[in-house]
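This document opens with one chain alone, in structure tokens, the form predicted alone.
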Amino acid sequence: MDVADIPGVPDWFQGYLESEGIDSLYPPQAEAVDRGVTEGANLVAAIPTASGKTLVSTLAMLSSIADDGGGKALYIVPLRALATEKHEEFAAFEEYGLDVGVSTGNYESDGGWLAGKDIIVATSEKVDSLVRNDAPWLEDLSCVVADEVHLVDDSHRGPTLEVTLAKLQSLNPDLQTVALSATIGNADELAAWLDADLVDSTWRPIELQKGVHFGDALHLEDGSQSRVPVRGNEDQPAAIIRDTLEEDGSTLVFVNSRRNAESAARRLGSTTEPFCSPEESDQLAEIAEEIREVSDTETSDDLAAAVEQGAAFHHAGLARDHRSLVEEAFRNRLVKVVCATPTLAAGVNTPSRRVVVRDWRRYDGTAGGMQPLSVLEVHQMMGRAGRPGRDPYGEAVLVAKSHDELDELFERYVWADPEPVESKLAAEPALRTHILATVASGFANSRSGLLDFLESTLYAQQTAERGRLETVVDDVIDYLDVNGFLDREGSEITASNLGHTVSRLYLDPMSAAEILHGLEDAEEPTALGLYHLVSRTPDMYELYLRSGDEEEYTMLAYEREEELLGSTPSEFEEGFEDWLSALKTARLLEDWASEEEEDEITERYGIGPGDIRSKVDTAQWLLGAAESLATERDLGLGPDIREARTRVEHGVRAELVDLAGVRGVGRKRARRLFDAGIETRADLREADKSRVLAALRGREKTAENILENAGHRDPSMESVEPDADVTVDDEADEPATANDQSNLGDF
């Protein structure tokens, strides 16, 4: 189908597509148009990576906006990184008069500023919170797109996406729903759930051959073989990568852990470095220096060292800026190989000539050992092979160590169809959160109303076991009632004031109960006590206890027992180990809020800079929620909680709380200014500029920006010399992007 023949889209869109080099649609895109995607039809598009799913969604969104002139489109993604990527992509439409917004944080907001946007990109958790906070513009939506909708199968994110889609359709029965998915085993069930037409296709713009490497040969699914010998000290991935580089191709290597990603990248640098031209090596050295500036940690140094050789690793422990630099360098073909954990397969745009799935098993704590990856997950990784317009083909390769494993991998993954997607909504933790939100948001006001609402979910579509769902719902209602989140009167169920607050704060009700229990008898709680309290909640992912940790943190619990809030379990109780894990997490947060160096924290706890950011983000949110709950119960603990929250936000001791809140200051600059006698925001507003300049190591532009942000009447540093009487430490002055915790990366 020629782009000129697409009905329902704005007049300018044909010219836009042609300017992007698109004059005709791919077959799955044309099928979507034939099935009415530009005329308001619901659609599930289950097609491979790189086969044009985003354009299908764009056709739906633009036609829905153009249809009545007052439409509004919402694009739901599973990850913050993907939200940023899609926002940048859709921002190209702003020159044609559309307004595009992105929202991923602040779960307590109704996103009122989004009301004027034509296209909104948001994570499923953010959309769920917007529903809970009664964002009025949600009723104006004409189209919603759910990207990576097969993630309803994910036990953590899936229930939120599932319930959110059901609520959006309930709010607006005329809403057009477009769901984008990888090729899955039961796309027809998703289509039936969403009352949608189905485009289920295996077509790709570039041929993808799947295969297995064993010995010195690459065995492909079409029966062909090619010689890829393992030479000298090479392992199989190194041999495959060298073979790819000889054809000027790039490679993604998927491994099962962060440590393996880092060690593989270190080893593969010797393979990639000979293929880097002198000009590329110079550019890689510049990128490596940018990486070192992001954070002063061993992880940062290791990544920079790998990048200098043309290799990199990518996992959730990296800071956000680390990941962005790696992804951009890989897309620009400067970095030749990226060794990644499966997080990179979840939608971020990083295709390559070849994909190597080195590890097809990973540790599963629930199973107590190594377990095979799902077919869907492996196929998602494999789908990254082959870049339209860049590669003549794509190859996805598993690695076998024996003849038996060669046969097993063909049977298990190469020739296998992906598993069916199954709802995870019936698990009690998910229902606990979503039942309260469903009642508090007014979608149901009785047990029968709750069950009727749940009938609109994928879970109801997939199961005839209504009795099981009723049992779990009754258990959850009882729990919410006993803990004061719901009120019952006859058959009617309403959310209490506390229940409304908990739903608005986007808390798991069990987290709220834990926080309230801990705060009830608290008097002047310390930062550690508060950090431990929020770390015990289901909403915080605790650090694991390593060998020797149990003894260390048991001793810490005895030493600081008076600071710890709520009841302390016995060493012999089942939950004691989790309680200690929370204490370890709290100690990390205390170290960060005591101005410990980032590299010392990452080494002490065996984590990456991105993990610090994850814990800090979650602690900020939970402490903000704790302050709201304390206010709700009139506990009078607001100032103590607020100080602990601000300290962890900026990573500073109590005396720097005010100063670190000035934009651009951050934790290290705040300390230098404080040591120079500038102790508060008010001091900074009236400060002698020469002292400020000296404390900031003579960086005039930085000093001007900080003084302007503080409200100084004359922030200009023209003709200002640093005060010679001000001395600062000898540490390198890191940029604000490294010192400000808001740039440490996200999880």
Second form
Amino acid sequence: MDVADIPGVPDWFQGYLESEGIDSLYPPQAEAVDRGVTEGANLVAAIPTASGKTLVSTLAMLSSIADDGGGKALYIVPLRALATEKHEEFAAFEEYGLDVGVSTGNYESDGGWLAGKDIIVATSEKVDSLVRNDAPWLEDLSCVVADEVHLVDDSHRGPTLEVTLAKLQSLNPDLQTVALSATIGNADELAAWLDADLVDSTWRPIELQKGVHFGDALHLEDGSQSRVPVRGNEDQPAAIIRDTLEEDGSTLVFVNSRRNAESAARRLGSTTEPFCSPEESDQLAEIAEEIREVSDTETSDDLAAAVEQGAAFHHAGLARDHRSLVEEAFRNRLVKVVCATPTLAAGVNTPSRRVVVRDWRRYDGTAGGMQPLSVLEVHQMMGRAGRPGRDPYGEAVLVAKSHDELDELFERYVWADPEPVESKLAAEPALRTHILATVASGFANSRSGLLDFLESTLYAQQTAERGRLETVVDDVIDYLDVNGFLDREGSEITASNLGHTVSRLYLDPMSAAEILHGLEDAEEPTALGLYHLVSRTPDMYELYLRSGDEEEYTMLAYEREEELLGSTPSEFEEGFEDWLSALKTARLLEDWASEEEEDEITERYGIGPGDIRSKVDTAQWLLGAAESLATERDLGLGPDIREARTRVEHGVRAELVDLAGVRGVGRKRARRLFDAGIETRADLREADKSRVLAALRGREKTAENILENAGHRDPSMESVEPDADVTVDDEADEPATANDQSNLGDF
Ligand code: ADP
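Now that the form predicted alone has been shown, please provide the structure of the form predicted together with adenosine-5'-diphosphate (ADP).
Complete assembly follows, chain above in first position.
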């Protein structure tokens, strides 16, 4: 279908598409138009990675906005990293008069400012919280898009997406729902659930050959074999990458952990380096320099060192600026290989000639060992192979170490169909949270009303056994009632004040119960005590205990017993290990709030800089929630909790809290200013400028900004000389890491 023939979209859209080099629709896109996607029809589009799903959603959004001029579209993404990416993509429509917004973080607001936007990009958690906070503009939505809807299968995030879609449809029966999915076994069930038409296609813009490398040969699914010998001290991925480079192609390698991504990139540098021209090496050195400037951590140095050789790693522990530098250098073919955890497969658009899926098993804590990846995940990674317009075809290969493994991988992944997607809503933690929210925001006010609402979920669609759902729902209602979140009168169920607060705060009710329990008998809680309290809620991701940790943290628990809130489980009780791992998280937060160096923390706890940020973000949110709960219960602990929260927010000791709150200051500069005798925001406002300039190591621009933010009458540094009496340490300057890193839980 020619782009001129698309009905229902605004006039400017054809020109826009042509400027993007798109003059006709891909067959699945044309099919979506035939099924009425530009005329308000609900649609599930199950099409392979990189086959143009975004355009399908754009067609729906733009036609729905254009329709009566008053439409509004919401685009739901699974990860924050993708929210930014999609926002940047849709921001191109601003030129044509549309207003595009992105909403992430801060779960407590109703996002009033979003009311004026035409297109809003948000994560499913954010949308869920907007529903709970009664964002009035949700009723004006005319179109909602769910990206990666197959993730309803994810036991952690899936239920939120599932319930949110059901709620949006119930708020607005005329809403157009468009769900984008990878190719899956049961797209028809998703379509039936969403009352949608289905485009189910395996069409790809570029041919994909899957295969397995074993010995010295690449075995492809069409039965062909080609020689890809492993030389000298190469491993199989290195041999495949060299072979690709000999044809001037780049490779994406998927591995199963961040650590493996880093070590693989380090090793593969020796494979890529000989293929970098002198000009490329110069450009790579510049990019490496930019990478080092993002943060002063070991991860940053490791990444820069790999990039200098033409290799890189990519995972959610990286700062956002790191990620975008890597992606851009890979798209520009300067970086020849990227070793990634599957975050990248989830949608960041970085096609490459070949994809190597090196690890097909991953450590799974709940299963207690290595577990095979799903066919769906492996196929999504494989789908990144082949750059339309550049390569004749893409190749995606697994790596076998034995003949048996070669056979197994063909059976398990190359010839296999992706598994069907299954709702995970019936799991208790999910229901606990969503049942409270459903009652609190008025979607149901009785047991039967709740069951009716749940009927509109995929879970109900997929299960014939209504009995099981009823049993779990009854257990959850009891739990919520006993803990004071719900009130029951006859058949009527309402949320208590506490229940409303918890739902608005976006807390798992069990987290709220744990926090309240810990705060009840607390007097003058310490920062460590509070960090430990919030770290042991189900809303905080756990740090794993490594060997030796158990002993270390048991000792710490004894040493600092007085500070720990609530009851301490005995060493022999179930749950003791979780309690200790929360102590490990708490100490990480305490280290951060005691001005320990970022790279020392990452080393001590075996994590990346992005992980510090995500723990800090979560702690900040949970401590804010703890403060609201303490106020609700009149516990009078507000100031203690607030101090612990601000300390962790800025990564400073108590005496710097005031200074670090000035925009542009941050933890290191606050310490230097403090040491130079400028101890508060008020001091800064009145400060002698030459002292400020000296404390900021002569950086005039920085000093001016900071003085301006502090409200200084005359921030100009013109003809100001740094005060020679002020001595400062000579460490690297403040890295710009605040608020620019990944979301918790991004793999
Ligand atoms: P998906 O979301 O399915 O993984 P994308 O929507 O990101 O894939 O599309 C992959 C690439 O294909 C993008 O670079 C996009 O611009 C391009 N593309 C999409 N539709 C067309 C089309 N009809 N013709 C040419 N290129 C297209």
